[in-house]
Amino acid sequence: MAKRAVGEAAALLVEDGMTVGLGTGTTARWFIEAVGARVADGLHVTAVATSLASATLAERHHIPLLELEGRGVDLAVDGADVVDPDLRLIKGRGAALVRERIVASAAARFVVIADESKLRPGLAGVVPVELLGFGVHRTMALLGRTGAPFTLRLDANGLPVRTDNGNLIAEGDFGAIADPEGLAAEIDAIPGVVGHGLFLGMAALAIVADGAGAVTRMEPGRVLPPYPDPRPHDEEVT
């Protein structure tokens, strides 16, 4: 219910004629479906997908897709694994973190959507990193010097996960991250790293819902007045 609520609330931000960045994952899915419903009702938009999975879902809902152009996008909406009060994020569970960062950074406005379980007083937990296959052992050794042991993400068959870009995903569990900006700079400086899941200073707005579907809006450092529920009160949400 929470994921659907935030997806539908974020879809209300989409205006006719916009180019929209479509995130990846179980929460972004509800945003894409809600935009698709508005397209079916006559909304005219174009979109840039951050993954093959999101592109497939957008096509299913007849949302016209574009390559990312030089002018960027008007609005990007995506989920997150962790959100702190300053809207600093950890992302990457869906292994689309590099494409998500490219689209989010190209957006005039980047909005994160999440259920309230993703809220934390500070960033903590597993940080995904996308890296090249070439020299992976050296890259992993250097990542291990940043404060946490790193391992490659494996699929159900025990094989390394590959991103849509053909790269690998490594993960380091940092616990509480005292200096996210410093850690991001350390990881960025390692040769072989393509991108990481620390999205800092990028989100302008967070739309968060509790288990009952009640939606709250947050800007960095503050909670905004209640957000109107876009659903009819008698609608059954599954």
Second form
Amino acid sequence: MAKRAVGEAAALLVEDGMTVGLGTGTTARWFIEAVGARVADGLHVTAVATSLASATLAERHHIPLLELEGRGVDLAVDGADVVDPDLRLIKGRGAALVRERIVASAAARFVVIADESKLRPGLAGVVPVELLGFGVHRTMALLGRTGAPFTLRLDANGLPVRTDNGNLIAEGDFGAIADPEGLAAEIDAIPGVVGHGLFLGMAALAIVADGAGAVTRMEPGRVLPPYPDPRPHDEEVT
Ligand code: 5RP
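Moving from the form predicted on its own to the form predicted together with ribulose-5-phosphate (5RP):
Entire complex below, previous chain first.
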């Protein structure tokens, strides 16, 4: 209910003629479905998908897909694993973090959608990192010096997960992250790292819903007032 509510709310931000970045995951899926419903009703958009899975879903809904062009996208909408009050995010449980970052950073507006279980008072938990297979042992050793032991993410058969880019995913559980910007800079500086799941200073708006589907909007550092009551005055509860 919550994931669907935020996906549908975000789809209302899409305007005719926009190029839209389509995120990845079980929340972004609802956004893609809702955009698809609007396309079926006559909305004209083009889209850039952040994963093969999201591209397949978009195609199923007849959403025209493009390669990411130099001018970027008008709006990108994606899920997250952790959201803090400044809209700093941890992403990457779906292993699409590198394409997600490329598209989010190319967006005039990046909107994160999440159920309220993703909200935390500060960033904490597992940080995924995408890395090249070449030099993996050395890259893992350097990652291990950033403050958490890292292990490779394995699939159900015990084999290393490969991303859509053919790379590996390593994960380190940091617990509470006191200095996310410092940690991001440290990880970025490691040769062999392709990207990490710390999305800092990127999201302009969060759309969050509770289990009953009640939607709240947040900008960095503040919760926005609810949407105006759409009922005519004579229907207002007194
Ligand atoms: C994929 C992601 C996802 O957006 C994130 O993991 C949230 O997924 P879900 O909406 O399924 O909870 O970053 O790389």
